[in-house]
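The form predicted on its own is given below as one chain in structure tokens.
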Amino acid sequence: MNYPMIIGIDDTDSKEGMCTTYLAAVLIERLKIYGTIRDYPLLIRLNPNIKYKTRGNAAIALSLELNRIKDVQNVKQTVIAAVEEMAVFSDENTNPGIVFIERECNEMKSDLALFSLRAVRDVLKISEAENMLVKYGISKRGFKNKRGLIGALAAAGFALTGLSDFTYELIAYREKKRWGISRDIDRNSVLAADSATFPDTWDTVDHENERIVFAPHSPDPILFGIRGNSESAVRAAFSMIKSEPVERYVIYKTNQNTDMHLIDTRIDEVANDRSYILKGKVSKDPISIEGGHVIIKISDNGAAIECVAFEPTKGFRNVIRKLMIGDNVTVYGSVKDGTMNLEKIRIDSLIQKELRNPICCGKRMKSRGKGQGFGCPKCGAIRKEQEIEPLERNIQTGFYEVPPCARRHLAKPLVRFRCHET
């Protein structure tokens, strides 16, 4: 007889190093003596706007089938010991949490489904996680201020209730002696792997900006990560890449690149530190500001919001610069300080005509004052009204996205859209 257990872990890394997924990779090896991993380990990206996050705000969950009921305590001790050994407790923002789900009921599954989704879209309090843990008698261990219990419970909740949309990521880890030094990855092999497996894998190479983007630059244990639609796709790419020795690798099922963080709502309902899909009409021409950022304003039913394409989005800014007052758009992104950070945009309709002063004697006529029409300074001719003229727009309707080098973990790339959703 097998005994199921779900383990959720969060907040063990720091901006200076370590990685919660690496802890999971080590645990997978250490827990083999007690049972087997069901399905894939889960890598869950939480709300990307949380100010307390370390890097990618990732939590992990492992679903185990234990061989013996008496091994339950051994598993818990092994997990707690791994966190105590590997978590970066010296970092102020590192506050690990561990949860162990050993039994389930329909009410708990319903509550956890809602809680887990809120952890991706909303801002939760530590007390909300603690209350849920107490309500259902879920075993846990929190460290320092225990904030990690939020992500740990959310990841475990997804392991229990499932993901409606998911992708895969194969993460390769470095030998410990190489942590903190430059990564040795053969560029040509990466280009070949991308060419052979795209579009079943993506965000390995940013061709427009001529950058390899699947390897981090921080001093953590990750060598690189390959994202794709299936295990076979990420394995195929992995088999082609030449690099420094790989200590170990794990294939995770994940909510990355699913747009799970986005809330479809109206402009007048947005709140800071959340992510949205908003419809509106461009109500202010694009402006470029210091730093190379581009800003537009969109409006709907009397409410308005500024939307920014930041400098790291590179060529995406050129799309925003071409918009005009009156264009109808749908924007995708995160709101901070009342401003949306653009991740994608769908141009729904473009204005094709505009009012212009009439032409006379080869030049535009001048206004003669409010309500007095227009006059030609050369011949003196007068006309009462402006004329409607067609516009040549160097842009088309449809979806546009930031390049891979600027993509957030949860943002769904257009390569994953089917028939460019409408």
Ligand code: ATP
Second form
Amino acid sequence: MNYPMIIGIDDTDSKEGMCTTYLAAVLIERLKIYGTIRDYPLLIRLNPNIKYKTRGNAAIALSLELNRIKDVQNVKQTVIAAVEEMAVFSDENTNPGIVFIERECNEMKSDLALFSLRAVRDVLKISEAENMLVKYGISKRGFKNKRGLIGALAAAGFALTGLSDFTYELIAYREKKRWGISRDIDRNSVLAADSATFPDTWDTVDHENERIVFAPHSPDPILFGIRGNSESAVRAAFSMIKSEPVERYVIYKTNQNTDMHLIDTRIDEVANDRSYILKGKVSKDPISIEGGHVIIKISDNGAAIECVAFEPTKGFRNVIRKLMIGDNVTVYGSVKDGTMNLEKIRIDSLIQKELRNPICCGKRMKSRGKGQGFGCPKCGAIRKEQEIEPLERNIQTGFYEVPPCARRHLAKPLVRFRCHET
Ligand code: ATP
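Can you give me the structure for the form predicted in complex with adenosine-5'-triphosphate (ATP), which would complement the form predicted on its own we have just seen?
Okay, now the whole complex, with that chain kicking things off.
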């Protein structure tokens, strides 16, 4: 007989090093003697707007099948010891949390499904996680201010209740002696792996901006991560990459690239630190501001919101620059300080006509003053009204997205929309 246990872990790292996924990778090896991992380890991305996050607001869950019930305590001690050994406690923003789910009931499942989704879409209090843990007698270990219990419980909740949409990421880790020095990865092998496996893998290379984007530049243990829609796709790409030695690797199942963070609503319902899909009409022409950022305003039902394509979104800004007052759009992104940070846009309709001064003698006629029509400076002809003319838009309706170098972990790339639709 097997004994199931779900382990959730979060908030062990700091900007100077470590990574909760590496801790999980080490733990997976240490826990092997007690049983097997069911399905895949889960890598869950939570609300990307949480101010306490170190980088990508990740949390981890492992579903274990223990061989012997008497190993329950050994497993818990192994997990707690790994966190005590590896978490960066010196960082004031590191507040680790661990939860162990050992039994389940339907009420707990539905409460946890909601809690986990809220952790991706909403802002939670530590007490909400603690209340849930007490209500269902879930054993836990929280360190310092215990904020990590939020992410740990949310990740464990997804392991219990399942993900409706998911992708995979194969994360390869570096040898410890190389942490902090530049990564040695053969560029040509990465390009070859990408072209052999795209679109089943994505965000390995940003072709438009000529960048390899699957390897971080931070001093953490990650060498690179390959994202894709199946284990076989990420393995195929991995087998082609030449690099410095890989100390270990793990294939995670993840909510990355699923748009799980987006709430489909109306502009007047928007709150800061959440992410949305909003429909509206462009109500102010795009403006470029210092730093290269481009802003548009969209309105719907008397409410309006400014949406920004920041400089790092590179060529995506050219799409936004081409929008005009009257265009209908659906925007996707996170709201901070009352402004949406654009991740994607769907142009639903473009205005195709505009009112312009009539043409005479090969030139535009000049206004003669308010209500006095238009005159031709050459022949003196007068016309009463402007004329409706077709507009050259140089842009089409449809979806546009930020490039891979600017993609947020949870944002669903268009290549996944296409794969699903066909
Ligand atoms: P890494 O990606 O390297 O693992 P990180 O970016 O995941 O780092 P953490 O160090 O885990 O960042 O910090 C995020 C903190 O915010 C955790 O304590 C987590 O429990 C908490 N948290 C996550 N989601 C929410 C939420 N929706 N509401 C409130 N707190 C949250």
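Heads up, when I say rigid core I mean the largest set of C-alphas that superpose within 1.5 Å between the two forms. Positions refer to the first chain, counted from 1. A quick note: this is a predicted structure, and the numbers were derived from the prediction, not measured.
Remark: the rigid domain rotation between the two forms, smaller part against larger, is 9°, computed from C-alpha superpositions. Relative to the superposed rigid core, residue 369 shifts its CA by 3.5 Å between the two forms.
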